[in-house]
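Read the single chain below, which is given as structure tokens and is the form predicted alone.
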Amino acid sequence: MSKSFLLGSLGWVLAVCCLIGGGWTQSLQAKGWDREPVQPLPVCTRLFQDKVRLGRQLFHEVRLSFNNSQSCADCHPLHRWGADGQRHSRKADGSQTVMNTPTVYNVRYYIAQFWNGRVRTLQDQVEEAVRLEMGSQWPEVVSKLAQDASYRQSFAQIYSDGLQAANVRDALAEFMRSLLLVNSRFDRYLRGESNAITPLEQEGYRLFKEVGCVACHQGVNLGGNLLQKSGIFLRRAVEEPVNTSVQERVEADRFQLTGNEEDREVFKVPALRLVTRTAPYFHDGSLPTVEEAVGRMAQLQLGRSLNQADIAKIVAFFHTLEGSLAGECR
């Protein structure tokens, strides 16, 4: 079995074991929520707030580009639910990733980060992009930010070392904690208030878990906690890059990384709290309705036929799954 399949289905283990835990437990197991293969989201977050605002300047500072043209926002626009709706995005030089760009929000439940899992935070996560998709280094990114006093006084109140390359990560990363949408029509559901989703909801749910969708969808952000093979029981079609350059190398699948033959088409599972809103799907970005994504998973994932009422039973389930940016926990 692949080595990243059980570190994955690990990763999968300890968030539940952690989300269950502490004051939550009892109330679980009291309800029977333990014995589901999906979770509710906590409805509110602990985060350094200050940490946060100064993220939130910063996610939509185009100074961290190497031509001052291209932010997180771009990619990640947060009014768009967290992705830009492009097959592939247009990087800071005008260039196309190679991947497809998930959305941001709930990131922070995701085992890895990137589709191929190459780096485990949120902070190598920035360094990553800051690199790769806006060309910049961070000493330049660190002397343009300097020469903006309001930076300098805000780094200088958050972190004793001030304006540092570290601390633009750190922040970053904390304003990236802090887009959790929670409390979501199928969480009320998960939490007791049997009416907060319709029986045609409730049967594509059954599906969703009578079908075998959950073997990589499940945990609180259903996905985003293992990595697993594209194409189980048929390979799929796709789209071979043009050349091989070797930043395309690193951000194919996860055999480039690793070496190891187990990882080819190996993926981080993506996660479906907001799949009715991220189109394009896949991590190649090849298909356009949610629909369609769900009829082909079926066919290269569980080697299952499904029908257009069970499909479409599915997708209503998916819809349930929306949620409200999280407050602070008080």
Contents of the next structure:
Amino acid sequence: MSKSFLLGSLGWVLAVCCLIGGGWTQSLQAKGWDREPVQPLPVCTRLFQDKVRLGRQLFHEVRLSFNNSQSCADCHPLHRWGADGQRHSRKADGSQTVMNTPTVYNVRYYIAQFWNGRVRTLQDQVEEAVRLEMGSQWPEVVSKLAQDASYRQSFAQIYSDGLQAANVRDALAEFMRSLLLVNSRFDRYLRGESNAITPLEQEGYRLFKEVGCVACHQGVNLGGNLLQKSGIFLRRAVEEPVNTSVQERVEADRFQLTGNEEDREVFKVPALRLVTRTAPYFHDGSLPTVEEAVGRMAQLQLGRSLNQADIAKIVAFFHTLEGSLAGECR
Ligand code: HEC
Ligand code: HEC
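Swap state to the form predicted together with heme C (HEC) from the form predicted alone:
Complete assembly follows, chain above in first position.
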């Protein structure tokens, strides 16, 4: 059994535990979501609001980058569904990212972060983003923020050890946990509002299941809980990287982490919640439209070719998936 498969199954088990732990068992049974491969996101969050506020400020803080030129929000603009829409984003040092920038919404339920799932926690994800995308060293970041009395005060109020790199990462992680887009029309449909989505959109969901997309795009995020090969039936045309900087070796497929041949072109299955909003598509941003991405997926992963009408139905279903920002649970 491959490591990817094991990791994937583990995520699934974890996801199920989270659902049960969240006290959803009863309502799951009542509404019959347990028979569906896609589940609704929880409707509200329970988070440490002071950390969320501090994290939001840090998310927009250019001093996290080595030359004070860039914040997380430059590549992940929150008013643009959490991704900048570029094929490759510009980093603080002016060079380009290797991978396409994914959204920061709904990331808390992923089995692991980044396209190749190389880190497990949001804290570790922040650790890397600050070094690799923003070109900073952590001691520098902490000393720049410490010059600001309001940061010193905010950190001291929340954390017994005050302003520390680990606490910067913790606050940013807590903020990202708040970025949940909930109560989508599709979630309402799953919860029993049968007319929350149109017959065409229902047909799209039926096709999405029937064709086999749900084998990989499933759970609360329609992805994010498995690692899979991109190109199971058809090998993807792969562009070899032009040079092998540290970043290019890290930001790549799973093979770059494990060295196992079977992990070539293996990625975390991307979530599809905001898929109509986050063009371009695939880890390399190589496909400009969602219709092309759907058609290509059917060929690559399932060995099928879908006609334009079927693609349009699946895309219509995708339009039902995005929700609005979750509030605090009361
Ligand atoms: C220069 C643009 C850029 C900046 C600045 C940036 N990111 Fe990213 N972000 C990316 C790219 C590109 C990836 C995908 C890299 C990969 O998977 O190898 C990514 C991945 C992520 C992910 C993982 C999402 C997933 O689908 O696995 C999260 C979460 C994230 N970034 C949050 C942040 C935070 C928080 C900051 C600020 C500390 C930040 N990013 C700064 C471009 C950027
Ligand atoms: C065997 C697993 C698997 C199956 C089956 C599968 N996908 Fe995917 N899907 C993936 C992986 C892995 C990627 C990432 C591909 C890449 O970046 O090269 C992906 C990417 C996508 C993307 C692009 C998302 C983005 O943000 O870039 C879309 C859209 C998509 N899939 C839709 C579908 C549809 C529709 C089907 C059914 C026709 C389907 N997938 C079937 C694994 C799968």
